[in-house]
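Coming up is one lone chain in structure tokens, specifically the form predicted alone.
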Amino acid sequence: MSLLIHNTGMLVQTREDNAAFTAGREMAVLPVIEKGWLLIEDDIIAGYGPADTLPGLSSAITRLDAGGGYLFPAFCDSHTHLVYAGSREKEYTDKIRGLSYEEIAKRGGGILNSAKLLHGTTEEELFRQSMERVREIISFGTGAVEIKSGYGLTTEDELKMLRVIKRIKEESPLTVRSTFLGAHAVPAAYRDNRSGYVDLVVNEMIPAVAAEKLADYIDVFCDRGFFTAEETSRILEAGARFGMKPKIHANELDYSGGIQTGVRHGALSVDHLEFTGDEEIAVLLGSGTMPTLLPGAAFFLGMTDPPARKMIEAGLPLAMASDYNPGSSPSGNMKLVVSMGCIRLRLLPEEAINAVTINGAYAMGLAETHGTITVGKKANLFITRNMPSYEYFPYAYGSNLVDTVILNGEVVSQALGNFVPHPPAGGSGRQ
């Protein structure tokens, strides 16, 4: 199939040289094209240019007119949790309260009360819950997602998880990545024996996840009253022997050590990062490790918000994610990581959006394939409605923009719970 997209009001993140991510000062560059068209042939972005360079091509082809819209390459969200059960909107009012995240997990809030639900829910009402969020994400123009495990902490429940998420993989238009988070929290069962359940994780979770080939990343939560750099390392050296690449929770509470020993293993990311000083920033410099920042948990639950501006200026990339979580981030709207990314963090527009796009694509093992408007990669994208700007964007916090999302090449919608392609008519119309 062939799509041409035409009549834009710009083409937003296009970049020729297929760089895996931008860092330092490179992040306030974001290359357009105003007035642009797109051709996708098949999943795949085969040319785009300015209006004036649009070559002839056969009346049939189907056209897409973005009615001066903007065209941005999908968001690319590199760490979510959105495979859970239930909510945890009570625990929301314990915070307005005072309570804090560590209060409410001391009580038995927070991951391990997500565990509970998740034992007491089947397989197939899991997917079921987690598909609705797939399509809500879809809808705000996200088209790669990471998804965790994590509110198992059972070896059967771990792998309910990771199945689900390999389902959704299978049935659903977006790019999917999966990770092992079976260290998220140190269970009730074994409250007194901490050791017990790293050993549990090792010698019994990771096999098994292996053995059905069911994780790609694997994920350690390397913060004060959760998992000690020393556990963390032991869990990584056991994934790694399993092909499992490191992404890990580091710094959110305080200074853990989880920055250094995620670059120390070689960790695809390490993520949240509130708590980063000058040590922690000169070890990522050169790493290979991205800095991801989770701007909407921090805002959620009333925490410090991780020095961004001076991560950049010191030369590092960063990403940004959302979070999608039932107990600290219960959103996977993209665009408002945008605005917070600007609001929050100070982040130039520019900056957030090369964040959610070209980093957010290194941050998944993504960057040969997605995150920018490049000829070869995903035809992955969305259009927006009319805007002045792309500085736009991120202004209008509480505008959802996104107008039309193209995935895998194909202008995608939802009916009756099921994503059905709806190609447009020939000519100029516009679905």
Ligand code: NIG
The other form holds:
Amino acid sequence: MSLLIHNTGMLVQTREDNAAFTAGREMAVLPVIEKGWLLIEDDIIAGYGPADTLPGLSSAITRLDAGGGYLFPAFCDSHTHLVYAGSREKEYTDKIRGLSYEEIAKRGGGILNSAKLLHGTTEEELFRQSMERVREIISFGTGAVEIKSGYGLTTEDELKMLRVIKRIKEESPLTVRSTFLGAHAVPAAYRDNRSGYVDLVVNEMIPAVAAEKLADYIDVFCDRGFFTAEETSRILEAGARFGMKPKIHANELDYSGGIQTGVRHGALSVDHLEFTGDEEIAVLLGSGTMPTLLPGAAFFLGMTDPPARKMIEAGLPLAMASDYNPGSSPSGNMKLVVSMGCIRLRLLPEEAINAVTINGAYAMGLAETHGTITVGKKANLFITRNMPSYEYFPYAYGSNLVDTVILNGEVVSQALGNFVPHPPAGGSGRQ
Ligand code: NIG
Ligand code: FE
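Please move on to the form predicted together with this ligand, as the form predicted alone is already shown.
All chains and molecules follow, beginning with the one already shown.
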């Protein structure tokens, strides 16, 4: 099956340089081709170029008129918790009334509340609820997503979550990476026996998850009030014995030592990083670990933003992800993440777009196949509505500019199509 996308306003993030990620000053460089075409063969990008290089193609080939919209590589959302049961809007109201995230957690709310809800939900129902979120993020332009467990907190319920993630991997058009996050919080039953819970994660959960091959990666919430750097090390060492590479939560609530611990264990990414100082930046430089920022969480919780500019100026790469979860970021809208990166973290539009495409792909182990418009990569793309420039994409922060989403070479979601209201009708929209 071949598909030709033509009449684009611009192809964004076109690269043939085999770069695995962009860092420092290079993050401000976003390669584009004005008014281009792109050819897909089966599920792979087979060619692209400016309009005047369009090769003669058989008239039988399927054509998609982009109507002047911009063609982007689909977002790579490298950090989510989108498999969860129910919602936590009551805690949202508590937060508005003045309670902090940690105070809510101490009262048995937060992650433990989600664990209780998940325990009472069947695997089938959990899959159904999660697929609603999957369909929504696809319509928002996400093409690859990492999904964590961590609302089970018992061996049985962690396996239930991971089996749901596996089913999403098999049944949805998204590229999915799964992460075991048994050490997301200490469950109530172990409140006075923290080390007992770490033992359970190490001796029972990790081997059980590995036996069913349910996790690509392993995560720990290494932060004040959750797991210490020492506990994190123990868990990551156990994961490594089963080939699970770390991608960890670090330094969201304090200077937790999480960044250093992650880098020491060869983490693919360390995520959150609101508390990042000179020492943490020095450790990250040249490490191969992708610093990943989650601006939706600091925005939603009204907390400190990470020093993104300082990190880029020091020469670091940055990825951004949605952190889609019921407690600190109930949204998987990556376009909004791009806007928040620009507005709150002062990233340039080019830096923000690199952070959610090429660098996001690296942060989930997909650098070779996703995150850029490159010949031979997976045809996971989206076409925007008409825009005057790519800067307009984060600028129009409340508009859904993502129109047509193509995953594995097939159109999987389409909103309005580009239409021209004046003069009315005739030749507008997609063909
Ligand atoms: O990434 N920080 C830890 N975990 C999630 C929040 C989980 C929750 O509150 O349900 C996060 O923000
Ligand atoms: Fe998270």
